[in-house]
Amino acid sequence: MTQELLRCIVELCEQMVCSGAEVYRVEDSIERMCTAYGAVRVDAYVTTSNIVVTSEMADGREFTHTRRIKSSSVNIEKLHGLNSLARQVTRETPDVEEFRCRLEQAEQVKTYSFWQQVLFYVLIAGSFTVFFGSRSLRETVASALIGGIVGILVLKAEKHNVNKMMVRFFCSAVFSTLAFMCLHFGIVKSVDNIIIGNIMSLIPGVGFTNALRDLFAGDTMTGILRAIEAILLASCMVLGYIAIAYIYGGVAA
């Protein structure tokens, strides 16, 4: 073990926070690494926000790291080439180069296009407004287009960091705003479904899934935050919903 095998193991550690690991995988990911590599103890600290690492050898000489990490999503085909590479070098021990050369090919993974992304809110506003009951074809067609306009808007603050409360606090509000526009043309009769239909694509249901997991793997503070995390974006989204409502009168039926 040398600090530069460290730093190669945290930076790997690190993109799988990145890409939404749990937090006690990564943790069992950096020991498991670590002890491959001739460490006799191994302290991990991992947050959502922070990685520790400290690695003590058999003749006494000790390897600490530290990671700040500013933000993460949710990619799990990335994740789960992270989680083979980790898998590999627990049982090849690779040298730095090679650590460092498989590390760089692992990050590459194919991404879906921009647009490609946008296609995919469009599916999921009008699938979700037909599966909660709306039988019009303007209100699913009305919520299929609303909801690329909000992929777009997410996709575009996603790439510049802008802070996901203030997205989900806006997203929301321009989706309210516009389905209450198609409502106040006479397009559709009813806001209901659109709404609930673009708001399934902003939920942090694998957010809030992953704090479950900490919660019941042990790792209570990651949990807590990763709740608390959940909650407020999803507060977000209702106060956008709740702000345009109010100016429009009140929910329509």
The other form holds:
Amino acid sequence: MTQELLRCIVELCEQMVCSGAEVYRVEDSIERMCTAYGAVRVDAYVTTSNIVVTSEMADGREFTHTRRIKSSSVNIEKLHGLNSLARQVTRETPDVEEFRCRLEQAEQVKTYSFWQQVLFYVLIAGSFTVFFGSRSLRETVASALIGGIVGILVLKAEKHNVNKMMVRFFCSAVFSTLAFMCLHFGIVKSVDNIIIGNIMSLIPGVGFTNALRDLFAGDTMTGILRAIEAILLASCMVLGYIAIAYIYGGVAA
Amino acid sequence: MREVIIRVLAAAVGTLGFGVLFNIRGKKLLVGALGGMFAWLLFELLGGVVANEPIRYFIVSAAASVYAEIFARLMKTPRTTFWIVNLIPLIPGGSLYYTMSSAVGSDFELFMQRGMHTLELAAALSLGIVTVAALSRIIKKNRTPQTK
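If the one shown is the form predicted alone, what is the structure of the form predicted in complex with its partner chain?
Below is the whole assembly, all chains and molecules, this chain first.
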């Protein structure tokens, strides 16, 4: 084992955390990989925002590496590749060049294009509007179109690294405004289903489930971090709606 | 009956949409979307059997988690893949909306009532996930010999 190798291992694990892996599995992967390279003792501490690893070799040498993780977004295809790579590394213990090369390959994954993603925002908003009880075509179409606008905003914001909470607040204000406008101009009879459909694409449901799983897997810190993040994001979304609803209530009354 | 079919299909499309946003591809996307569909189908089928909504949420979320576990093993992928999409139709978005709209209406009693309901659903959902996660860890530990 060399410092360079540990760097590769941590790099791999950093990418796993960024693409939405469970934290205890990442710790597990680090331990397995370091052990495969001959470490006798591995101490890895991983949360969603940092990684600290110290690995002790049989001859008494110690290697340490730390990473600060700043942003993350769920990317399952990438996670799948990285996970298989971690298994491969544990099995075959490749040298640094080989490792680096494979890591670069694993980081290059196909993603859906911008407009494809927007299209699926449209679908999500539309289908959940129907799901939660709307049976009017106008309502569904209005909701789907608003969903598309929200999608464009979210994706653009993600690209420019805008604070997630601001994004939720702003997007929720935007879709509420548009929904109330539809109501005001008589396009739809109620805003309920439109807003529910659009809430679904912004709700941090995944964050919350991940938080609980981490909590009960024994990762108290990560669990709490994720849970608080999810609750804050949801609150921002709710505030965005409430602000607009109050303003509209004042204007309409 | 027609209503049920519409809801189940809508759940499938919605789940598929989330699958794409999480960059799930190929066969895994299909399995994920079907998982969401089956989860909601089960929820509808249990409607006549279990009247209590939080308990129904618990059962369905546990079932969906088992589905995720099984397919993650079969397709050799981290179970997060299916776990994050299967449960999408169960997220109490509607309930959350009615809670916040009653907050705007400043009807405190209704707000509390709906808020509690939303929390109950979320708790039931997470309890289902956690139960299966804990069980799967126990099973895994007993099956693979300790390597340390």
